[in-house]
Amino acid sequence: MSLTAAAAGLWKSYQGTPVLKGCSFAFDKSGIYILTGQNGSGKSTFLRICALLEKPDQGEVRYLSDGGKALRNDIQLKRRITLVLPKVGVFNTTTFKNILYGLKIRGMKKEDREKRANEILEFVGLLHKKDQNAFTLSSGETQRLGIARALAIGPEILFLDEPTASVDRGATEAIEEIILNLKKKSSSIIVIATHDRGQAEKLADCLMVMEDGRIITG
């Protein structure tokens, strides 16, 4: 593992209402971190800030290299992390080309990105859907495609915000299996926000609970 992260004293308010109140937590070991809590408790806000998509009012998120050196918040760092949102947006093209896009803009050679796309689609169980238009996928398949696009670029820290929201039980189990298989085959840090306590207990190496705008361990 070459990248770790530490959130320190994060505060965030919207229209004068505090959502985060001094949240601190370190993601310093590979494995699955689960953030749970009631809907509206600030889980999504915490993930967006940690994924460098939103700035806190106070506090900071530090990303550290192997040697403990703080890394600059630049495009190179942002390419090493990614966030998958609850409602995945897809391009109006094939499932296969949805995977290729992120690899192409990173400059990967055509034969390499096609090989990578096939491998990732097989990993998430969508290889048989590679030529199907992404707009025609089921909600569960669309969510798996969103995870596949994220995995294709090889993030060292993967944030998943309610990855099984609005999908049926079968799709939920398929996504949970993808997450567990990812843990087995990589040394990545996986951070998941979910309101499903049963799912949290099933997946978590480290359980965090959001209470009153702060994070405690479960």
The other form holds:
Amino acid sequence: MSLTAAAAGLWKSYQGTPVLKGCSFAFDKSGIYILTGQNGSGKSTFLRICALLEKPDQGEVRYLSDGGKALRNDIQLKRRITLVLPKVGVFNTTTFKNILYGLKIRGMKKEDREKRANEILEFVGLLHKKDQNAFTLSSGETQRLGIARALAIGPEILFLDEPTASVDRGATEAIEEIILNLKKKSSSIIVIATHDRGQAEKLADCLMVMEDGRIITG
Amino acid sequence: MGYLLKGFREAFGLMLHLNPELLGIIVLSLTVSCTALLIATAFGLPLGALVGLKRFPAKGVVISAINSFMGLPPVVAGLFIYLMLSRSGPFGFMGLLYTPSAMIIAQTVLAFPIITALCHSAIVSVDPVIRQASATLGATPLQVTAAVIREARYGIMSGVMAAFGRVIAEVGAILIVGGNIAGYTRVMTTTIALETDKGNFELAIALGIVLLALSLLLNLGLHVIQRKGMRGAGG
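Given the form predicted alone, state the structure of the form predicted together with its partner chain.
Let us now look at the entire complex, which starts with that chain.
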């Protein structure tokens, strides 16, 4: 494992309403971290700040390299982590081209990125849908595409915000299987926000509970 | 009724025999309008994206101004450009009045607000989650903007085609700044107006048929683009 993260004393308010109130946690071992808590408890905000998509009002998220060196919050660091949003945000093109996007903006060679995209689509079971417009996928498939698009770029830390919130039981099991397979295959840190207690128990190496804007380790 | 039939018969004769005067007028019309469209798109698309994606003071005023200029009467645009390019005007030294360049400027002025407004509208219609999704995948701010523009491509194409429809059929501005000089600045619309005045209907009818055919093609193109966009968005 080459990248670790630590959130220290995060505070965040929206329109004067505090959502995070001094939230701290360290992601320093590989495995699956599950963040649970009631709706509106601040799980998504915490993930978005950790994934460097938003800035906290107070506190900081520090990313440390293998040697313990603090990394600058720049595009190089942002390209080593990723967040899959609850609403995936697929591009209006084929499933295959959706996967290629993250690789293309990194300047990867055409043959390499196509090979990688095919591998990832096979891993998430969407290879047969590679030429289909992503807008025509079912909600479960869209969620798998979101995960595949994130996995394609080989993130060292993967954040998943409610990856199974809007999908049926079968699709949920498929996504859980993908996450467990990913854990077996890589030594990445996977952080998942979910309000599904059963899923939390099934997947978690480390269970975190968010309550009133703070994290209580389970 | 006889003169009408005669007019149509002779018009088809001109088209079938690829009359050089007719062809010259069509080529000049397309050259002027396509050049104007390219220039207007080169400036209108980035401005539409900027207004759609960035926050800045008086943004609402800028949007209202762009929308207002969409309805700019061509004769008013023609008058303004005439005053700018006439010998005593600020750009008179360039000697552009009564040239195809002046006509391109006039059509660019007419197409620019349409393209800017419709590009802006297409870009703000893109789901905001697209910006976040591309950012989470490691896109730089410029790459995020490019991703949003790519998502808005069908709306942008519709805007460009709508602007083309406006400029190719426009007569007021190019008549004022182009002067309708035979073989030099005479385009389809100005020729139709002139030949109708003169009672020479065959060339006017032939050009009218070409304009209608172009309009039909344009609408077919728009329909195909919109269907393609809807198929993606609605599935």
